[in-house]
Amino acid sequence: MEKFPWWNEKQIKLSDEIDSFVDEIRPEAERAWWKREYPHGIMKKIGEKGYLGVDIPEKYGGMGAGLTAACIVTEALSRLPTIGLTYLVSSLGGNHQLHVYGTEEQKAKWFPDIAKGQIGAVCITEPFVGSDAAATATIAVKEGDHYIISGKKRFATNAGVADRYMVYARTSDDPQDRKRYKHLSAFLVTKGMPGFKLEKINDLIGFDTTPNGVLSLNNVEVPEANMVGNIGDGWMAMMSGLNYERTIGSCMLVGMLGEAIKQPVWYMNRRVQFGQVTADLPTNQFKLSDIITNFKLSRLMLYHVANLIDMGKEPASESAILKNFASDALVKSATEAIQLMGGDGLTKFYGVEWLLRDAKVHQITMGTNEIMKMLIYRAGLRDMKDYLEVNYKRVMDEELGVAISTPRTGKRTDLDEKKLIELLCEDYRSNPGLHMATSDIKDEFDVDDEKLNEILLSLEEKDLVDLYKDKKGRIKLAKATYKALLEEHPAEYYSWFPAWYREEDKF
C-alpha cells in the first residue's frame, strides 16, 4: 500500500501489517464468498487483531490511530469481496457519534467492546424514508428513565449479525423543532432487546455475503443512557456521522478500484491474442490508464478528507465530492476491468464481476449520488464564500470601448432616481444580458435597503426598471428597461464594433 507523506509512524506500520493480513485471509474470504456464508471466522480474526478499534482511544482498549488508520484498514480489507463492507459498516454503528456526542460514561461502556470486535450497524433508511432522512417516522417516547421506540428500519447492512445498532428516531412533533432539525434523537439499540426483531433479509445485486435487511422495532424499551447526545441532537449526529460514513465508505471504493487494476493487469499479461499478450494492445492500455487515474485521484482525495476529520473538521462538501466521484469512477472502472478480461471477466471465476455489482450499490448507499451533488452545491458554495467574493467591478474602458475588471473605489452619496438609472445604463453597456444585483448598487452608493427599495419601486412604477424579487418578496436584482435606456442616452452610447468590422456594413 502506497503511503502518504503526512501519515505518522503508527499509520505506516499499520498499512504494512494489514497488507500482510489481507494476503493471509484471502483464501478464506473467497471460500466464504463462493459459499455465500457470512465470514464469522474472518471477523473474529479482525476483532482479535484490534482492527475494529483503530480509531478508539487507547484508554478504552483501542489503537487511538484516528480515522486515517480506519481508512487504511478498510481500503486493504476491501480488496476482498464483502469483508471491507462488513468492517466499515460495523465502524459506522455509533463509533463517530460516540466520539463527538458521547458522554464519558457512554464511551467507557461501549468503546471497549467495539475495540474487542463487537459488530455494529447503522439504521437510517425506512420503508417510507430514503434520501429525505429528516422525515424519519420511527418514534421514541420517553417513559421514566427509558424510551419506547417503535418503527421500522430498512436496508440495514450487517442486519442480524450485528450486536449494536445506531437507530435514529423522532422525539418531537413540534413544528419549530422540525424547522430547526431538533426533532430527531440517536439511540444505541442492542440485539436481544424485547420487541427488536429482524424482519427480512434483502437479496441485493451485490454485497453477496453481508446481510442487508429490515428491522422491526415494536415498543422497544431503550434506556435513556443509550441516547447518544442530548434529545434533539439526532440530526446533527446523523449529519456528522454521514461525513464520517462517506469518507470511510469511500475506502471500500478505493480498495475495489485497486483490484480493478490488479486483476486485469495479472490477466492481460497471461492472455495471448493476435500473437501478443493483450496487455500490449494500445486500446487496453488506454482503458487501464483511465482506471489508474480514477484510483489515484480517489485515493488522494480519500486520505485528504480523512486527515481533515482527524483534525476535528467537518468536511461536508469534501466527503460528498469524494463519495460521488469515487463511486461513479468505480462503476466505470469495474465495467472496463471486465472488458479488459473479455468473457472471463463476466464469470465469477475471476475477481472482477463482483466489483461491478457492488459498485452499483455504492452509487445509492451513504446517500445517492444525486443527493451528493445537492450537498456539493450547497456546502461547496458556503465553503468557497470568501473565494467567490468579487472585489472588482466591470467598467467600460473608454479607449477600448469594452468592459474591463476595475478595483472598487469609494462609494458615492445621495442616491436618487436619476443617478440610479444612469448606473443601470452603465451596467447595461458592460453586462447587457444581466440584471444588476442590489448588493452591487450598494457597493457604488452609500444607501440603506429601505431607501434603495423605495427608489427602485418608484422606478418600477414608471416602467424604467425591471425588478427580480426572491420568494420572500425581497428585491435582489434590477435592470434598466428599454424605455429607460432610450430616454437616458442616444442609441450610439450603447454601440460598439470591433476594428475589423466594415463601415459599409453598418446601418
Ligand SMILES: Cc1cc2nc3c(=O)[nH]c(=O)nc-3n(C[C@H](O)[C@H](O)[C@H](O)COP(=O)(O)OP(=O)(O)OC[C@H]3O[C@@H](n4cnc5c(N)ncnc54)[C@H](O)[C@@H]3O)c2cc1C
Contents of the next structure:
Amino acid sequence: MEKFPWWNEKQIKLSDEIDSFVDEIRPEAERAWWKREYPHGIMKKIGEKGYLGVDIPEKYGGMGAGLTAACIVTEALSRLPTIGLTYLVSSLGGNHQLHVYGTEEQKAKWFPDIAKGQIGAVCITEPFVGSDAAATATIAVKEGDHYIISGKKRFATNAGVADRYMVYARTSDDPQDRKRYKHLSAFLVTKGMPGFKLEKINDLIGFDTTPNGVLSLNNVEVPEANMVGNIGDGWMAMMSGLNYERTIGSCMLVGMLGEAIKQPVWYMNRRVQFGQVTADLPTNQFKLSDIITNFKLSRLMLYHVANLIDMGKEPASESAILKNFASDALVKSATEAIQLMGGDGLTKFYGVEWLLRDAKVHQITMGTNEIMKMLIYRAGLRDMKDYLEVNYKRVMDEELGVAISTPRTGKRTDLDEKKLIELLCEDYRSNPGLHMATSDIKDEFDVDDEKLNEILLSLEEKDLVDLYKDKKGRIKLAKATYKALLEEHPAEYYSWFPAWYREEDKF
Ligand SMILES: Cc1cc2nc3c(=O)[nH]c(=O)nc-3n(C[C@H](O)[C@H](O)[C@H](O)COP(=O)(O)OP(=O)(O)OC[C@H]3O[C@@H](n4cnc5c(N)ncnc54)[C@H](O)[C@@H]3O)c2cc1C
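Return the structure block for the form predicted in complex with the named molecule; the form predicted on its own was the one displayed.
Next comes the full complex, and the chain you just saw is listed first.
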C-alpha cells in the first residue's frame, strides 16, 4: 500500500507485512465467504499475529503502534469480504474506552486478552433506540459490588462470536444528569454471564458472514470492576469511542474503495469489445478516475484523522466528515465498479458486487450519514469559530458607491432612537436584504442589552423598525421599515447605478 510521509518506521514495516498477509489469507477468506462461514480460522491467525493488539501498549502484550497502525491493518484486511469488518468491530469492543477511561487494573486485566485475539462487540443500539443513543433504555442498578443490567441491544456486530461486549446502560433517572449527559455508564459484559443471551441474528443486505444481531440482558450481574470510567461517564466514553470508531471504520471503506479500482482494472484489461480492451474506452477511464479520486481523498482524510487521534485529539467533525464522505464515495464507486465490469460485475464470481451491498450498510452504521451531517454542521462550525469571527464591517465607499469591508473603529456612545435609525438606514444601503444583528449594533455603540432593547421596542411601537426574535423571545435582529428609510433620507440616497447604465433609462 502507498505510505504517507508522516508514517513512522514501525507503521511502514507493518504496512508491508499486512499486505503480504492479506495475499496469503485471500483464498481462505474467499472460501469462507462462498460457504457463508464465519472466518474463525483467519481470525485465529490474526490473533496469533498480534494484529488485534496493534493499538495496545507493549507492556500489555500489544504492539503499541497507535491508531494509525490499526488503520493500516484494517485497510488491508478490508480488501477481503468480512475480514476487515470483523477485525475492526473486534478492536472496538471497549478497546478505546479502556485506553481513555480504564484504570491500571482494568488495562492489565483486559488488554492482554484483546492483544491475543479476543473478539469484541459494541452494544449501543436498542430496539427502540437508534440515532437517539442518549435515550438508552437498558438500565444498570447497583447492588453491593455488582450492577444488575437489564435491557435489549440490537444490531450488534459480532453478536455471538464475540466474547467481550461494551454495553452502555442508564445509571441515573435524575433529569439533571440526563440534561448534562451524565445518565449513562459503560460496562464490559462477557459471554457466559448468567442472563446474557443471544436473541437473534439478522440476515442483512451486506455483512455476508459477519454476524449481527440482538442481545438480551435479563438481570445480568456485572462486577463493578467492569464499569469503564466512572459512573455517568458512559456518554463521553461512547462519543469518544465513536470518533475512534468512525475513523477505524473508514479504513474498511478505504480498503473497499481500493478493491473498487483493483478488480475492474484487472478485468478491463482482459475484456475485449469492439476490437479493443474495455480499459481503453475513455468513458470507462473517466469512471475509474472518479473512483481513484474518491479513494485518494478518503484515504488522505483517513490517515490525517488517525494521526490527530494518535496525537491525543478528539476530532469529532473530522471523523464525521471522513465517515460521511467515504461511505457515500464507496456507494458511488462500487456502483461504477460494477458498471465497468458489465454483467460480470453483478455476479458473485468477481469481487465487486459485495462492495456495493456492504457500502450501503455503512451509510447507516457508525451513526447514519444524516446524523454525520448534523455533527459536521455543529462541531464543524464550533471548530471554525475563530475563523468565522468577522473583524470588519461593510461600509459604503462614497467614491465607489458600494459597500466594502472596512476595519471596525472605536465604539460610539449615547445611543438614542435617532442614531439607531441612522445606523439602520445606513445598513440598508450596504445590506439591503439583511437585518442588522443586535451584536452588530453593539459593535458600533457602547450600549447594554437592556437599553438597546428599550430603544428598539420604542422604535417598533412607532413602526420605524421591524424586529426578529428567537424562540425564547430575545431580540436578535432589527431592520429599518420603509417608513423609516423614507423619513430619514430622500429615495435617491439609496440608489446606485453601474457606470454602463444609460441615463435615459433611469427614472
Ligand atoms: C449492519 C449494521 C451493523 C451495526 N452495528 C452496530 C454495532 O455493532 N453496535 C451498535 O450499537 N449499533 C450497530 N448498528 C446500529 C446503527 O448504529 C444504527 O442502525 C444507526 O445508528 C441508525 O439507527 P436506526 O437504524 O435505529 O435508525 P433510526 O434512528 O430509526 O433512523 C431512521 C432514519 O431517520 C434518520 N434520522 C433519525 N434521526 C434523525 C435526525 N435527528 N435528523 C435527521 N435524520 C434523522 C436516520 O438518519 C435514518 O435515515 C448497526 C447497524 C447495522 C445496520
